[in-house]
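Here we start with a single chain on its own, the form predicted on its own, put down as structure tokens.
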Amino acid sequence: MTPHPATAPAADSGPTPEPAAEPAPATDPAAAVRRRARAALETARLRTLALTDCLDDDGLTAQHSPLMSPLVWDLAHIGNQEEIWLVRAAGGRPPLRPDLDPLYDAFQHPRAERPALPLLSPDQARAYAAEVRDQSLNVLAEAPLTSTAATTATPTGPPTDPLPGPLLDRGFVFGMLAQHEQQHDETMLATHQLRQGPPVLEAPAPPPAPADAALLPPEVLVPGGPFEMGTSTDPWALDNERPAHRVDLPAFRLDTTPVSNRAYLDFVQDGGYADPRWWSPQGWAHRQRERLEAPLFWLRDGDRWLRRRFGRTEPLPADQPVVHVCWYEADAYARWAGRRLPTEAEWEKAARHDPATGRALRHPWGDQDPDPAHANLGQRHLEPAPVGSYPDGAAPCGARQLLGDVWEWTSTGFTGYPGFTAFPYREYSEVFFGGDYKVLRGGSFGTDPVACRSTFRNWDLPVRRQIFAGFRTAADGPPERS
């Protein structure tokens, strides 16, 4: 193994830069798939170590909250789920380790039971990783991507066919295994900023908000009609992104920006926290029993506000959007607003319907894939971007961040869309169906590109406040006109 850093690289470029790679010639589609792949899966596994490189044995093996599992679990957890789906099921390869696939089953061991499991250490879990990952790439450079054979997946476990089609069709395996890498590894950051003791990552502060920004009006007007929600032809979306189906809705009205630790001040120092009028029941019960007063690791010093960020302590930066915000909070907010939250479809509407054109564009700005001028990706930074940033990245409506920065609340509960099919496991998705979870869209400054469209969906219980979530808010539009 290489020597491990003291910190995690700064982060002016992202802490995982994507490698170089020659293109692949136009002609041989496999190729490209093949160096899109190996990319994401490499960016992923940089910042996995970037995260666990910068610790001892004793913070990666504590469990720096109950919420979260001790970051060496994370770390073998994206070994086992890569050698499951893309060394066995993709690969049809012989298991490697397969007694660590009941430790490492995030369905049999809640995370507040998994410091006492017999886990690998760390120097075992970073070299189980490393074998996974060298058959991995084995297995991309042999198998046939452009395969569309038939599949015996099962619905509630890995398939049974070694060679299963759809899992290879346009390298679908390999971006699931970087998105879930990914996704970790962003769970990992939410785990930093939960631990105490000094700080251990860098990176730059973002650039400050554009000369615009206070000249943005308040609110965007949404025109009603339809548009296409979903996608049915993105080869690297997840199974609850899927199928594309036309949604109508009325004409809407959305924040331009997230809202922000400004505005978000407004509704603590009106005495929000304090009045029901503003809370749903469940809001206010749960606000009473956890003794809420303002959004996570926000402290109060006299008459002003610092936050705790990732082992820092600052003064509270009013111009970003407010973030470690639960859904009751940001419900509560909007009703003392007098507004609401938007409807995921409606979140989706502003994000990427072109109006010009009709088309569904895969991100706000186009189909382009995402730059730093577009939008606070990939851990670039540790904190969101000022409200009003990234003009380059707004939607065809004229709202500004909806992806990057922070994850926003809907008022949506989490189901599948119309003709939903589970794939390749119900566990990724189907099992969280029901409308207890509620929707996020956006991504954050923690998310990475390859696991952030305007398709992409998050969700989580209402009461989650370690997420690195924010809001923003809606209201009815004008009636049409007859």
The other form holds:
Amino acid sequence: MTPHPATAPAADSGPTPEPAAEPAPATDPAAAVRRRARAALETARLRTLALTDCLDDDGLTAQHSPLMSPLVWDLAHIGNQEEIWLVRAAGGRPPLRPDLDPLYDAFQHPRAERPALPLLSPDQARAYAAEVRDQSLNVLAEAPLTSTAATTATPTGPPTDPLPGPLLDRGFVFGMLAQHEQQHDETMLATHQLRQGPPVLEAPAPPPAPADAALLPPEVLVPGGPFEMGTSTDPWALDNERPAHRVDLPAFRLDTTPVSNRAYLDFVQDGGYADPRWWSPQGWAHRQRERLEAPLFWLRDGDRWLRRRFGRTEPLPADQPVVHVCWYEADAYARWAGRRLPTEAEWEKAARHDPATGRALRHPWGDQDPDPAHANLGQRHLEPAPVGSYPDGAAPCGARQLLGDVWEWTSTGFTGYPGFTAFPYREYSEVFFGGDYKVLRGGSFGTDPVACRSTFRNWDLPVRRQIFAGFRTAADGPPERS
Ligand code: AVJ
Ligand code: FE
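Next up, the form predicted in complex with N,N,N-trimethyl-histidine (AVJ) in place of the form predicted on its own?
To see the whole picture, the full complex is given below, headed by that same chain.
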């Protein structure tokens, strides 16, 4: 068996796919934006195709779980969103397939209903996505990519008609669509994990833990004080990450690494799932109703534990971060451990604030783009790396693996920052504000670097376990000496 990367080469796993040189001077900032946008779109498409070309038509049209769409729905939805935003709104071009809009509108059809729709076949969906991509690359080549550029484009597409100027500013809408496709690529990876049947994805194992992993202090102290949360300047940041604002936090302590399978197994073996003291009232009701006894995909085999991962059953690796736990399980574990989940603001301060300069960093390690030494991102490995990995990706506070490996549940519900403005459409974030959704931070091994930074916000319902989510715990810090 020849191991080959399961999915497309990630932008951070070697030379970035370099598109044909633009006939523009190297000093033209628009040319640099175009190159970056084109590379991000191409990386996303290679991954989309890798995740769909590995199954036959039955595997693409089947619904592998009522929680998920058939993969062929994601494929055509990726193309349809790109048509709406890049071809119609940014390019001002006439619609290609306006008849598809209602079929692939996530708000018109819940996931469970999607298999019954008259969807495009796998071949039709591939051809449609490719046709849209041809046009959007033409739009990218021609679009004026500055905030002041006037344009004669007349956006025709639903759901809104935002001004093309802000949409094109520093390539925002191209970055938004690359992130959209990568988000669906992670969703499709979760569908693969839920799918029954022989394995079709392969990837090399992550590197073993570094020598100092066993010597790390269990927690780090983040001193009290203000920091900058969110961003007003990152060109591809999505609306819910904006605007930047000052948040003052008391000192707190945070686990140096995500909670491991070994630590979580202690909770399981201590009877944690049978003791309502550790659970919130809703969490306990949910545990009872669903008879939860361990993370999703764990299997008990006599007195040892196995896990199922992309079609293989293997011993549970004790030193990897726990994954596939819902918010209720994370919250119960934290209470059992005498701790709590971090708030979203605490997580971001740990992942961004540089006390040496007072500046907010784009990533825990600094402003450089992620590379394979920083974090386990981009589907290079199809599992988390051992806790304590990636010393080069450590934050100024000393915490490791804040980006990559597993999404981390926080205690905070999803809402808009002060001064939030929906852009370019309310359905990306705003319609989810104030619901039952909990914020997740940091990204997983399945998240692409383009959709991962210290300001990036993800959210899901507290019962969800099919996402690649784990957590770390926190505690109030000692008061500052004065
Ligand atoms: C940000 C992951 C919660 O999948 O529901 C994809 C991303 N939005 N298409 C989701 C998204 C529209 C979104 N999450
Ligand atoms: Fe979508």
